[in-house]
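Next comes just one chain, in structure tokens: the form predicted on its own.
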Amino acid sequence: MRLEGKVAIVTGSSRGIGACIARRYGEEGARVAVVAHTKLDKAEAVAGEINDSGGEAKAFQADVAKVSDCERLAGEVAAAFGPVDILVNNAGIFTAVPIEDTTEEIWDSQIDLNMKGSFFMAKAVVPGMKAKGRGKIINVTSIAGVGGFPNSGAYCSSKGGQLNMVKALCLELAEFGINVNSLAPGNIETDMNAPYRAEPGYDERQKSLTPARIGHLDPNDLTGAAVFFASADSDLVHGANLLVDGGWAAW
């Protein structure tokens, strides 16, 4: 087992991308962390598969759009498991609307969440990988943070954001044996986008833009690279973005 023995926190792990990230980590030995924002019987019931499953987990309950939930947090998952290895800074909003019928409410939720809750939740955790002198640091962003899409602006915003905030961390953080880095999913099918996915025509365009001609992408095929990430596999990579988008953004 890869992660044996490791403590990692999985924001937004109460389903989705999230789940699927949690669930591997704990095959692999780790002790995870399944935060959820709201829904805390969710985050329970993927802890529990865990569990059951001869892992080790635990649902906690956090906000990491708000600074205080995530200094919060990091301490209860400290006092919980121990010191944090791994963070996986998943937990993130999309609302697709026009430039002309963005709010300031829809701008501020999406970068609240995907970029300023990333920052702190690195900054709460990073005291203790010091300390330890190793941890790993887990973007997930998007296709949306390397291309622009339409109607996308405070998201692909938040992501691009969120993409250099990568390079900018490994800069300061590399030399304590921290590893930041950045896994940018592609076209996953989540019930975060299945409005988006029940429009007609839409895995018909997702094929024609990607190279492999796949409409989307199941969660679990991003698991392998978010163990690689958090492994000592990925010990001299820093700083780096790992697309798993079907070649999406090869053009």
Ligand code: NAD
Given for the second form:
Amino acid sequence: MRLEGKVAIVTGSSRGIGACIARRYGEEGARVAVVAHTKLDKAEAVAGEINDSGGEAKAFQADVAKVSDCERLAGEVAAAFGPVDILVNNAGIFTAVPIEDTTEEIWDSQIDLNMKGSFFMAKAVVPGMKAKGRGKIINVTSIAGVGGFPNSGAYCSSKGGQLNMVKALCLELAEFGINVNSLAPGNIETDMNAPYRAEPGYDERQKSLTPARIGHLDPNDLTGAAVFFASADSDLVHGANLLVDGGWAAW
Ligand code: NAD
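Please could you give me the other form, the form predicted together with nicotinamide-adenine-dinucleotide, since above is the form predicted on its own?
Following is the full complex, with the preceding chain placed first.
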């Protein structure tokens, strides 16, 4: 097991990519904080699966777009499990809308969660990581952080910011033994993009754009990269962006 005894927070882990990362961290021996936005029972279900499989997990609730919730969550997890070793900033939202229809609320909701939430979650765990002299912070960014998509100005801005944040925090925190890196998924089959995947020809279009000729990836395809960034194998990897996208961004 590669994360034996480590304490991990995975935000937005009541479903989708976060739930898959949480389950895999549990298999690798981490004590996992499974975090729901509002529905604690959903996080309890994922934590229950981890516990039933011989791992250790506990459910928490936090609106990561709120700084006060970030601080409360970090405190509750540290009280339950001890100081946090691994933070996965996975919680995110995507609202596809043309620029003319992008309201201040639509803009703020994506920037507040995807970008601001990642920063303030990192801020909340950094003191404990500095005290330990080690830590792993992983931002789940996106191919939308390295390339543009139409009707996605706010989302691409949030993901680009969340990605460059990795470099800034890496420069600031590497000397304290804290690794800050980015895992950038391509098109993954989750609830987030279910409406788009249901559009006729979606998978065919994605296949033509993806060198690996896949329509979409499974969220479990990301868990190996998430374990790498959380484990000692990445101790000298700082400020990196690992794309798991079937080659989408290589054109
Ligand atoms: P998802 O919608 O299935 O999961 C997102 C999670 O974030 C949910 O558990 C949701 O409850 C949580 N969340 C939403 N608002 C929150 C808030 N205010 N506070 C706390 N949690 C909140 O989506 P997913 O596909 O699993 O996305 C996970 C991450 O991966 C996101 O950051 C997303 O931008 C990124 N991503 C996804 C894809 C994809 O194709 N699915 C591609 C690239 C990047």
